[in-house]
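First comes one chain, alone, set out as structure tokens in the form predicted alone.
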Amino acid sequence: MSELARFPENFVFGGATAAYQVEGATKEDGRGPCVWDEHMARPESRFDGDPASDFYHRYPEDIKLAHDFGVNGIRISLSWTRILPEGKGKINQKGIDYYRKLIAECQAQNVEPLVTLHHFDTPLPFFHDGHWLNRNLIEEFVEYARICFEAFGQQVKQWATFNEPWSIAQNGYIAGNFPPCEHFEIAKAIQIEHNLMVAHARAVNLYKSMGLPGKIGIVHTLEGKVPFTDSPADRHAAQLDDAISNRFMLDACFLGRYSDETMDLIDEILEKNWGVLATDPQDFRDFREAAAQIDFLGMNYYSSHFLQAYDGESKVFNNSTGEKGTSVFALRGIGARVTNPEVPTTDWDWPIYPEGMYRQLKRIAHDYPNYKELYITENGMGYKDELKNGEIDDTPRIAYVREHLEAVLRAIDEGVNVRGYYIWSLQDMLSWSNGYNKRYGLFYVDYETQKRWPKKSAYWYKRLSETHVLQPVPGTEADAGEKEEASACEAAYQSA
């Protein structure tokens, strides 16, 4: 691939957000409680959802920043309980009005919104009634989706049903760092994945039946799974982890069924964890109908895992503070995720492995050739950014993003239809299990004053969006010819 290889002219250079992580205002204008409000209110919680990045009040400023720095797309999510305070029943008109104004502001600034219906924030009453293990929640979600489609369907051009169903299942029921904080309930996690895929399919089918002008898809986190060695045991461990993390849900979305090979792996995991999968024949009719109509796949990619065969009891330790080298993740019946000494990691022990992104893009195109469009809907690096004299030097983040965009370009060059990239995140925001010290944004947020500062990465991303050509990492030899122009750009913005 040439160093001057260009992204397509209509490529989206976006930024991603999520309602609970940026909005704040959790008790304003009729919003009801979601599961995360209760979770953050525990005595042992180190942080909470207010004011977050105060996006509820400051969205015009953030959308203007996006426009000024060449960010032409934004992922937003709708807070279910801002629209339906109890999760169902009476609609909160103030919530409808807020999102109408937000969507209109995005479009007025030429920052096209991709709107996600559910980004982890299940209404609290439904969480207490079994969460996604209770199949009644499927129809409650579809009714909520109908209300959103009717309210915003003529405005919104792109919808996603769910953000990261695997994270809901894994983090809540295996790793235990999302509510309900259960550990090693692997069979529950698989059942939740299935129920979420049914809810997704029914929402897609509803949207298509309404004749609305936009497109609809789903956002999956697609973690690479790499055997640590070439031994048959390690290869099988990688296949098992891939099945529960990726393949099971991708099959539902794009095959409209679970393939025999996928179910062999899932059944093996269930048998080793004393579980069964409950399904209904209608589920698979819904799968088939939705698989024929889904418009795009959003792929969140942060890291790959290196898998080693493992026969012991499940054990997990979540590195939620950035103390490098403390993570542990080993599951009975699946395998152990281990550190590859040849692959660098972030402070939170996430392997930096752009090759995994490339492989997943190629894998989608090969295994699910009926996909229509792909978007990288989240990718970025958590970093302990420091504000010094009004400037933030986050060069390591630029290097991370550049390496992953190289992987995207490589896949595009080989025929994969990738239509956009949304950096996580647009601005600094609340991290679900890491609080406020783990920063991802293009724009630094001082959480005490809520003032924003563009980081070095924001200026780099602006130049990328303007040229559609990957820019060198600042400070490298290749950067020498760009440095004067970039400095002039930054000086002009700071003085404005």
Second form
Amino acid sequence: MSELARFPENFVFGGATAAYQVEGATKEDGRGPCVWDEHMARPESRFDGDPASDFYHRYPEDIKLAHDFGVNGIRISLSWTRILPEGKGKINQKGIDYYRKLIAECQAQNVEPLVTLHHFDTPLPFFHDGHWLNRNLIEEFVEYARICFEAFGQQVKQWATFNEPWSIAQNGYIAGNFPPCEHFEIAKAIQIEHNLMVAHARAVNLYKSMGLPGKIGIVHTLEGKVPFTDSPADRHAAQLDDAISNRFMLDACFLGRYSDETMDLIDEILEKNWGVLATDPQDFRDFREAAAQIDFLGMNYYSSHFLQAYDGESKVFNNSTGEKGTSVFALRGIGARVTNPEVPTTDWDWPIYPEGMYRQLKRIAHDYPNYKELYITENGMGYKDELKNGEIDDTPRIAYVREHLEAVLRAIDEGVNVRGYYIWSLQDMLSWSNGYNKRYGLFYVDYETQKRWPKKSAYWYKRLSETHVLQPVPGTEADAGEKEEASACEAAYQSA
Ligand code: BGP
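Show the form predicted together with 6-O-phosphono-beta-D-galactopyranose, please, the one above being the form predicted alone.
Next comes the full complex, and the chain you just saw is listed first.
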């Protein structure tokens, strides 16, 4: 348990969203198609992006809810093809106007937006043209970034270039559950990571050259990699998985180069997968310049993996329905992610391991001491919430969030500069490869009526944000004394 009992004064208690997952309105007001529109339109798809949580029309209601529940920060992302319907060329003024209004509404309600330029939704023509394997996309992205910086640069105080380059690479080219649904193309995944980091660096350098008033960073998913046993072979597997998932891109971000140790691990993976990495000397000049200027790191953390040495062929099964115990993940030249019987998992087989979050925070501070600020830009628990008589009891989610926030407090107490926490997610929304029954929100969305309902976790989060002190999990012993006050607050909101 942490020595530090309170979160710092200006700590952000935020909620996260992403354009494609909440907005809906995929064909409205001149928006062009992105890769996910085509992916969702496949005959085998079980769900699609319309109307999602209808945030495109209902954002005033959602921002008001956020405000009323003490949420003082929001992650939003810009849909590239609302702004540039074809990915490049003609600007769609309606897209610009929409985001200007959205950002202004957030700020009017004191829910400060952290704006991500790219959250998985690459314009469709660029996807067909080789996606992030095609280096032309780097320059297209930087041009899109320039348009956004010019349009919103005086309004936005915090920008993130990308959300989770690793997920784009891993899910699209190794696990096959994101477009283009390729499997075990490990060398392509590494190339994409590199290309995305070049695009990130160039966008950071551009932003810094424009003299705008805000800050800029990136959001990485930093999964913990824990050796299953203490054997050298398992430890090596954990190092390999860490190198491809985390370290390779953190090096680019903060060292401005790949360290020799990192490259040894990446080369070992490439060799076992018959691949090579193509780079250009200019990439490293861009990395260095950006590493000296990056303002913050956003860390998404849900889970850690337990690694066992593995010699066989790659095999993956994605549990996308919440049928517990069905996941398989083993990669040639890296290792196998195995179940640790001592660690609980969600219905989607994600190990619940807050210690991994603490270790990743410490690791950033230790390995990359030039980081300036850290934010937890996503953390939360997928759960099959049920609406019963107007109430949603998501106590397991509260327990999950509480444990992870304890890990954050511990890291802050030990000197790590964590400035905020954005729960994934603000309201229920589309889950990319799982659909609508995997819910994460503080606010339940009834997808039939689009009515919002605050979950038990929303009331818990409100008290946390008001007091800056971790509240007990409802129903636990520690909770006994708090109960009356909490239910009074709940009754007040329900009747409002
Ligand atoms: C992160 C993404 C989010 C979100 C979250 C939960 O990787 O940045 O967009 O979807 O994961 O993942 P999932 O919806 O697959 O459960």
